[in-house]
Amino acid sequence: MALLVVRGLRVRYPGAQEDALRGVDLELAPGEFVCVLGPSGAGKSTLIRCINRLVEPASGQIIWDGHDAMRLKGAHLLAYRRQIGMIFQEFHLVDRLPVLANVLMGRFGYVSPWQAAIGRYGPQEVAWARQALARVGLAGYELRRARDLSGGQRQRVAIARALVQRPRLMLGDEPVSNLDPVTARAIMALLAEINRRDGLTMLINLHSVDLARAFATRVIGLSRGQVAFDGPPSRVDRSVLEQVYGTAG
């Protein structure tokens, strides 16, 4: 059974002349590592943000574990979002706070508003946060300020924050675009290792064709809001790049 099914997803932003997504269909099986390629404006970020309900589509279906995620509201929507981790291009850390406090923000959806507001977490949450930091290679960094970290370390903290949610799906919106090539490859290798060892399903937007070929188990190419390619990395050749980008580069 598919973990996630998207059918006929269509989005148009206010004032836009064209749809950002034009009838996108895709399915994700548990344990896949899927990279989404496409030029700027192809709809990659919109797709990711529709899946976690940050953007509401004009039409289409999002089926999560056999249930209609488009109908979810209130506590049911919160429970859905808890199952989906998110990592961003800009990291979205609170620079003045210690690393451990940033990671614990991944537990916001599990604690009461007053606990979240004062940063009060139980010993189990703290243990999970420490485990997540060790998982991404940052054991011993708990008390360092986020502002003092390198870009690669900051993204590792963001991954740990997502992991502490204990998600079933990890979404990444260009998570390595702000990193140098060596660091970007290391972060992708970390995500791939988490995918293999933990079975955590990944859907990651990328600009780098080489990284998608190296780490994905499947590649989806978006072009002008539509799926132009869906298949294994081994099939991402010159003709596929022409379909997706309009040029082989």
Ligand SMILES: Nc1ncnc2c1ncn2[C@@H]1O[C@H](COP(=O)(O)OP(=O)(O)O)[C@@H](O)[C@H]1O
The other form holds:
Amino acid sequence: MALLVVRGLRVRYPGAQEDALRGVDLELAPGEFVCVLGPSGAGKSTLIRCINRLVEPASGQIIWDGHDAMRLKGAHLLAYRRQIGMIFQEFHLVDRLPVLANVLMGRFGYVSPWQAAIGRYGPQEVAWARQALARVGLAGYELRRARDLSGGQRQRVAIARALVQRPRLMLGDEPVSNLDPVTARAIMALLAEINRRDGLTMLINLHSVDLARAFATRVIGLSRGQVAFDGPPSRVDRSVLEQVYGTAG
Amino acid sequence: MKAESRLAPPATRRGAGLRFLLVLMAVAAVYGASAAATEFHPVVVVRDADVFVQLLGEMWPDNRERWVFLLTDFLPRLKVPFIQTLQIAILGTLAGAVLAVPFVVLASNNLTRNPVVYAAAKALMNLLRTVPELLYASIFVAAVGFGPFPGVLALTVFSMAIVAKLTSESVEAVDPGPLEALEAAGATRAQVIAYAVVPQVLPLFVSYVLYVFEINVRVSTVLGLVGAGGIGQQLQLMLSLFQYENAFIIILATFVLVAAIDYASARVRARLV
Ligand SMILES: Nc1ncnc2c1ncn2[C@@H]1O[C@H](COP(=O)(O)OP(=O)(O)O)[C@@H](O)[C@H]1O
Ligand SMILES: [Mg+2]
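Okay, that was the form predicted alone. Show me the form predicted together with this ligand next.
Every component of the complex follows; first up is the chain already shown.
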């Protein structure tokens, strides 16, 4: 069964003249590594923010594991979000805080509010956070301040923060666009390794066609709020790119 | 095009010169009108200079015995009112800072999405901030009677408004990235505020509270003039009894106290930000 089904997704931002998404259909099977390509403004960020309900669509369906995710509210919505990890172009860490504190924030969806309020995590949570840091190659960095790390290291911290959520889907909004080519490739390789070993489903926006070809099991091309291509990376050729990016690209 | 741009600067400079002249004339006109309305004449300052000098002479203790009396007998008796002044400033600042916290949340557009609540909170803070502290003090004296209590109330309201306004502006300027990341991870609103917002604004908040404390120490020294407690009440008393030497000592001690607190607080603030 599909992990996630998106049907007829439409988004219009307040005050905008046109829809940011114009009827997007999409199905994700468990274990896929899907990369989303498309020119800037195509709606890539909007699409993944709809999936974890950070952006409210005007219409359309989101079905998670057979259940309607559009109706979720309050505690149910939070419990839905914690099953979905998310990483970002700008990493989005709290720079002043130590690495371990940043990773533990991935557990917020699980700890009771009063526990989090007094900053108490169980030994199990801390152990998981340390494991996740080791997993991304940052064992020993627990007490370093996030702001003292390099870009690649910060993205690794962000991945560890997502991993302690025990997610079933990982969303990425151009997670390697801010990194040099070598580091970008290393981060993509880390995501691919997590995808293979844990079977964690990936939906990653990219602006590099080469990286999508190298790592994706499936590529989705978004163009002006619509799916213009959906297929294996081997089929991403010149004519597909023209379709997705327009003739200028 | 090139000739034009070479000609342009002198033209604008002429324009700027004319503008400067107009502004200068406008300022002079406003000053003149205000001086006339308040019957303030620079001439009077010069003409009546001897009165000021005479007053200063009366304030200045003229012999050694007076100095010894004032410094060893009178000054120690000011301890209690001075401590009361500081207590008023401390209580007003702390209570204002605590009360400001909920208003910071309500008056920050990235924490309060309801536009009506947000606008109302912002407007209230701006309104409360526009009323001078001494006016608050007079109002509270009228409401609850003489003494330090109305002074504390006045500083509380004023501090709350300033701290809430400055802090909410800082909250609105925080990096929105961590907020989005925590929201995406299923964090509650309280968790997002505690972990993504507070670490970013706490040093600024503390520095605003210290800044307001500096203002409050200054204000609390004159609260007594409207009957709201502290050293100002002693100053008022000494002036009404024509005890100018004693008044002079009070002013001198106030100056030293305010300067010392300003200096210490500014040092701490410089380290925070
Ligand atoms: N918060 C917003 N408010 C209004 N319009 C937005 C907002 N975010 C994105 N948009 C618009 O929606 C469209 C899709 O944007 P986005 O999803 O960010 O595209 P991409 O990530 O592919 O660059 C663009 O036209 C963009 O200008
Ligand atoms: Mg984007």
